[in-house]
Amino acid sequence: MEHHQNSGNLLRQGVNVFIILAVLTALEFAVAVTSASMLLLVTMAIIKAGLVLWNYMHVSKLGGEDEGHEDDRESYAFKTETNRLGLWLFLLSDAFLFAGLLVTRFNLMGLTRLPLNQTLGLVVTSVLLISSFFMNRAEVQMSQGNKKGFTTNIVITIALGVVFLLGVLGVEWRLAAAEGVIASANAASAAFYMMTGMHAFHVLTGVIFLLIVLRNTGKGLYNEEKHWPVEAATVYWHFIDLVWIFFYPALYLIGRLM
């Protein structure tokens, strides 16, 4: 009873976090088209990142003991803690790559930005935020042993990930090229394609990861007590969202048009 009550609290918490993220994203867009205050935009991005890290990516679990932990190197709990640390070390190394791309963007463009479609930027950002909401629900459903609910939510997450990819690679790149933003034109344009392309690659790998988890769920490999791969896929997916939280204002909102 207590386990399901905790899961219910996690679902409500996920909804609350999503609402705050949605409001902050709308405020970012409003600030960009009015005052264009870089300080406000950066502050809101940091707040959003903190919410995702703490509530969706299980930062609180790092260094903590899982319920029923045994002092046994062959125990599932021990292996989960070890794998969790390994995953975060990988994400940390990956974060340096994206941080380097952000530095490159500001080094090349300063407080200017490329003529990108603002509305489309808001749409694809919203799609990714919504996908994180459903990914969080999928993980909670698995922790409750509700495999049907898990399957429904992870399928929605995968679909939204594909929509994001189509929006960026299929629509945004074409519209950007029509505005003269071509990789061979200048270094700033090349940085745009590098940033969005590298992020899209991670979204693609995330979609593949989720498809593998979905297939393995159908084989009965996970249950409410043992589902580390589901947690890993969830954290990775939210990491992708976390990166875009900074890429979105950096590419679409900050600075005047070049």
Partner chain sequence: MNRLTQPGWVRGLLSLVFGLALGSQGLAFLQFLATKTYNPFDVGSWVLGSVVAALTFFAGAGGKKVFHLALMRGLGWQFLGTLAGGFLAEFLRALLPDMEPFGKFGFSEPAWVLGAIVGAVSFLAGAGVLTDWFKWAKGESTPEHHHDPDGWEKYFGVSLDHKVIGVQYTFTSLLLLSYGGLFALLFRTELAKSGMQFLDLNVYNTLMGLHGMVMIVSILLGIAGVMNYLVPLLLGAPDMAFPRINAFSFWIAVPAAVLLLSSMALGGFDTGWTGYPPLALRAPVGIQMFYVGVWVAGWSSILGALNLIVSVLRLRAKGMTAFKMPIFVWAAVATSIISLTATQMIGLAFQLVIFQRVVGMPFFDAAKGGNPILFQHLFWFYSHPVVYVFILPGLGIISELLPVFLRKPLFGYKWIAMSSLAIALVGFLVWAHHMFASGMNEYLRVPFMYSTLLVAVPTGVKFFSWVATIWQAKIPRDMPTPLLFVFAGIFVFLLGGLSGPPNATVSTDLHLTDTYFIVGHFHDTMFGGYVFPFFAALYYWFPKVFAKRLDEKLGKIHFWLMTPSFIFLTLGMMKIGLLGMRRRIADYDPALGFDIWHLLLTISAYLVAASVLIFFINVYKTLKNGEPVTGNVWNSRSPEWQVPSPMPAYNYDRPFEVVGEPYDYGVPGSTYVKM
Contents of the next structure:
Amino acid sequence: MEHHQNSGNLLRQGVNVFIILAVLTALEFAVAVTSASMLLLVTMAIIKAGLVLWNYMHVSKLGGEDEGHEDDRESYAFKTETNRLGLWLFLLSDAFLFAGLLVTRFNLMGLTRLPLNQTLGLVVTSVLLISSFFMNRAEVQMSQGNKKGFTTNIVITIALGVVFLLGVLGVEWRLAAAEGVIASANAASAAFYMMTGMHAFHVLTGVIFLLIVLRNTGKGLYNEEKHWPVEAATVYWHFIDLVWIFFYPALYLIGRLM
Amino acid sequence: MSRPILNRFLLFSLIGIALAIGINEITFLFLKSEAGRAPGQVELVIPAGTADKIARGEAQSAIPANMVFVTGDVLLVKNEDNVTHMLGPLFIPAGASASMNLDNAENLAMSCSFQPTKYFGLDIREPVDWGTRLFALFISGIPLGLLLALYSFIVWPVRTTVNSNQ
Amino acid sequence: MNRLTQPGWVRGLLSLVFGLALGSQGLAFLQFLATKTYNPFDVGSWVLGSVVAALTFFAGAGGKKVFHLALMRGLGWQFLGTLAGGFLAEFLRALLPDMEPFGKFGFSEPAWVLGAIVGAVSFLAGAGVLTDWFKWAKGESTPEHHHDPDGWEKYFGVSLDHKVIGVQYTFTSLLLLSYGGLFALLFRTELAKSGMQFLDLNVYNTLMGLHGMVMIVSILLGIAGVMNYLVPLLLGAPDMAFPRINAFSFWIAVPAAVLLLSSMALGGFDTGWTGYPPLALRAPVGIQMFYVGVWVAGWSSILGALNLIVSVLRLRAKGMTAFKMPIFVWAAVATSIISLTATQMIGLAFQLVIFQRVVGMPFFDAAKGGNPILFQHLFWFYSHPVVYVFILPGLGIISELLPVFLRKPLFGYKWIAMSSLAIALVGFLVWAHHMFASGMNEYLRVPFMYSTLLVAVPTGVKFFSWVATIWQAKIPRDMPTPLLFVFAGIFVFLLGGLSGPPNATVSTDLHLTDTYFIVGHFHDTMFGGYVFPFFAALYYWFPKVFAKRLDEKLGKIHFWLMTPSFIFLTLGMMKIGLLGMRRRIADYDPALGFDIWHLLLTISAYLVAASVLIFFINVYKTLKNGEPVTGNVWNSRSPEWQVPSPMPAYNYDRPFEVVGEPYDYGVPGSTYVKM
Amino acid sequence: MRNLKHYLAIAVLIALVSVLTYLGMVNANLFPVEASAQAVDIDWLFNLQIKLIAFFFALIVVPIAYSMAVFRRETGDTSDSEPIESNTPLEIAWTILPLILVVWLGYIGADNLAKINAADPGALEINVVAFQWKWRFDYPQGFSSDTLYLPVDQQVLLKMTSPDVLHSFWVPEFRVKQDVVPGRVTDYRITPNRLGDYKVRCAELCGTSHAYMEAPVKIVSRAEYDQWIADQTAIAQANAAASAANPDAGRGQKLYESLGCKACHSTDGSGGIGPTWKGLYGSAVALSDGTSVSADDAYLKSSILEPGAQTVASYTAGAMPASFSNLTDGQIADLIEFMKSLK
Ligand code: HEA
Ligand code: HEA
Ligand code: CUA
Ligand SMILES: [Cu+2]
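Can you swap the form predicted on its own for the form predicted together with the partner chain?
Once more the chain from above appears, this time first in line as the rest of the complex follows.
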């Protein structure tokens, strides 16, 4: 696994992925502003999701290569593999919730969208994307035993998470209400608040999870070999990003303005 | 899940969908209803002399009193009569034409000056567009594919790595 | 067990009577305060009174010690948590302009909702289910295993042992079955004659809807119980993959059940178990308890399923490849795939209605661009697949027991295994067959008809394989009770299954939908696919769990009382349904001439209930007086029977190895496991 | 060869049991009379389904019962049965054949659906409003009725909607059912073909009095129908003239009918879900909390706007929908004027 690669490689990989994600996001924004082709937007979102799944969330670790301790079911490696499976199944379940929210959105709004602040949308999306980048950095540092680097990166991630929360709940909700997107006024607006609200709730739990991991790192509970909670928090955090990769176009880009 | 298993599922899903295309479209021929088309422009022509006929009390009109549309249709009304006509919100001077976007599925009765009954019914339905048809294929094709794929594992077993941890 | 037989019993019974009187009349009095009418026989008060009575019973029977039990602590905390949440919400509302705090039922509606959620979480915290996780978050480590107390107390405390949890689930399930059955008896009595007898319309509707949902939760807990107890044993694992999540999944179902029942006290609801808006938007506050209760119970399903899948994928014994797993494990995996994913959709559907009622977000208000049909899609996306959740474990039990009793291999083992998966996966894409008359997109009715009919194929494969297993088998002369229930299960499920295709073809469904034909259809499928196999499992594995064998004679009386009356009940339902009997009506037109039928149906319902009562008596008598049996009672090849009963704490002291096929009965010299 | 005998025996038995089950079911008087052209098509499909059910029932039950009777373990025999593991061609056969069967059944089902949906362009169109817990039929001639009169042998198209919750239009003798959905119009096409009196029964749970949400349906000859239409039109005109004399009460009466007050409140002193309006105005109303009030304008207005606030003795609190609170003051005044006119 990571032990074999040098840190420069991993850093470069993280950066490359991030750049592609950023470019795609910018492209999405540009496409939507100019022509709003739903097919294109969905394709781009799927590509972004694939990148995150593969490079940040390491989906291939699932049932991929065994860590070779199968006989010893009490070993940390065996248990980690079991935990990992559990976490991914949880995310699968959670994904159905978000899929349901997307269904709700398309059922209620069809191919129209709400008058939301485009710039702000792009900004919060970028914030979450950048936080994923730092989260990835943090994990790489941890797997190399660099606790200090880990701490710095995870603090940045948490800060960006909080900025995202403030951006959506504090600014976006207020601006939207000013534009007439009021939860009790029509179903479309209600769908908007439900989607962003449920997502924000997950961001909040993610932030709490990261804070716990940060604190326990301080207590010296993890090292480069054994850091399952760090991996779990990381994967969860990227999952939240993954959800937003679909929510962003669904809320901001797809459809005609109402 | 290992790759051969996944491939098998994908392959059979495609087979299922292929079969479902046959099944669905044949039945669709039976069910073909007025709304079974994609949205487009629908033209309605008010022939010359309509106003006179109505004034004379002639009940028969060349224009149907009810029409079925699908959402996304554009209704274009051409007035070839020599007086101004009204259809709901549309105001169509003699010789001109006006159009209306039919965006929501609803059943409307619009006040109208070119019908003896002074009423024109617009029944706007969801179109059976490609999205709906693809969804339909998905609904009947995927289960069929899954079903066949699962049993195919017994008839043509794959070498898997699922059990390799033993 | 012997604690239950000491004079505590007498104390318990006295406290039961006391609790019932206090509970029911106390609630009736509260209602009097709210509505100024005193009705000592109010059904809702009595139902909740019986919950109080159950508690006082245990308190009386167990004495002071009972209050140390996690269950009691949890319930106490749930009560306090509900109050705290309620007052918090009222306080917040008082800060807002134009809000009148408090309402008809004490708290206002938002306060009840918040109270319900806080109450459920308080239950878990108070019972001690979350303690380890809090410690982990604080960076403390906890012992890998907890030690359970001896005797019956362990069943009332937070245990991490899958076998204890399995028994807890099963007990709760039977308790809820009794509640659901009791509701059925109440409204069946009302239906015995046209005209309104002793229920009012709203109470009828509430009882009917609660009957449906309580029974469904009972099934979910019942299958969880059987799966929890069996799957680790069948896999050769010491426990489930995540014992703490396992405990959490069980315990969260308890406050959920309390919430469901408490909807009776808050005005009930008149929507049936489907809770469709816009009707649900006008229902009394009770509907919120219903929604929140189901929402909370959903987490039990999701996490239980997650645990099970991981356990099967990770903890199989050496040599247990996919096609050497016991067939029940296949069924459990198939079931869990559905529970894990689809459950989120009913949660979401209910959540949307809760928000529309509390905050006014108009998801289902057509005047504001909402869509009532959307709810139905979300609801059935779960609620159809869930019917296969009910039956797959049951069909697994049938497949598991047939070879043991017939001493013959399971015919087409692989085909049956794949059929479970096929039913589960195909079942995901058929949901709209519940909406053929709803005004959904015209064009889509046909593909949904196709996909629905497809389910008949894998179900058929199961039936044909069972027939081939039974064909030319030496069927035992004495017909042990579990085998009887297996045969009845096959027969009844066949009746239910064959009444499925007429519902699936759209034009015939337009006549059948929302009639008693459907009611007959689903009682047959649920009894055939769940209730009968569940009883078979209880009779079969009881000696494993308690090292005592249930009485055969009472078992046979149970069977012969239940089966004919039940079959008559459902066939009668189908007949009057075809003739025009709508479902969910408290009263029917006497001109239809159904009075006599309904009377007969009510009588058969009572006979079914009586048979279940006999089962309870059997369990009680066996626990009290039964002879210990520790061996391989049924001469099975399955690993759990190769060691003495009851199972020790961490199951097998040495891991076993799978060396043969699971069901090779009659094949000379073959063994399944090497201990 | 010993087996052949058994296979022959069950083949014969399966055929026999299928036929008997089928005959039993078709003679069990399972369906109400057919009163529509659609019912004939649907019953044809039912009959096909019954054949399939009878066959598969026999196919499963006969071999099991036969095994029980014939292969029962001899007393004293403790040996295992003969191990027969599996037979792949057989399994494939009983997977593929039902698969083909259900695809065919789906095709038949779709065809049948298309038949019963076939639209007649000359269909008579009637608007239906379903509300808690009453049906109202608005005829194109401009009057409404509580009874659905239909001419025999002509297709009708019901355009149905609801102001409150879901309902479902069902006449068992017509077979077809269609939900009525708030906020949209659903279609119901039927061609009645048998004279007689039937009932629409609401088939979707719609709250407290769902059980009683029924309305008469009369299928009459063309001539009778035309006569009835003429009569109703005349009555409607007479009413209009009468209400022209007292315009406020007349408007009130219209509201009484169109809003659905009529469903629960009578104007002739008879009972109903709500108290009658006859003689209500100015009377002393006993309330459920033991007090009594005088039914003046203010009380009546508040009863309409907040039905839950004061409940009339012996009536259920909350039975009257709160949805009337958006009536304008003018409408309420008209309603009260109408109540005044009911001495
Ligand atoms: C355990 C529960 C369970 C099970 C297993 C099933 C199984 C099936 N159900 Fe059922 N169903 C319910 C529980 C269940 N159902 C409930 C609770 C409702 C009502 C919900 C509510 O509204 O409250 C309902 C309602 C319901 C409806 C909606 C009716 C309506 O409200 O309008 C429909 C419509 O298609 C349907 C169809 C089917 C079909 C086709 C199957 C099939 O899976 C059956 C397959 C089995 C067989 C067919 C028999 C064996 C097969 C053979 C012997 C092979 C050969 C046979 C053929 C080729 C035909 N069901
Ligand atoms: C597993 C699920 C399940 C089970 C087991 C049952 C069991 C029974 N059901 Fe159930 N039923 C449903 C699920 C179930 N039902 C659902 C989902 C609905 C739809 C609801 C809706 O429309 O919203 C429904 C609806 C429904 C109706 C239609 C109501 C209506 O539409 O108006 C009827 C009518 O007769 C009915 C009857 C019965 C009867 C008589 C039993 C009997 O078998 C019950 C027998 C009794 C018991 C099993 C309990 C016996 C135990 C005791 C009496 C012991 C005494 C107590 C103690 C020891 C404390 N049910
Ligand atoms: Cu209207 Cu039921
Ligand atoms: Cu279903």
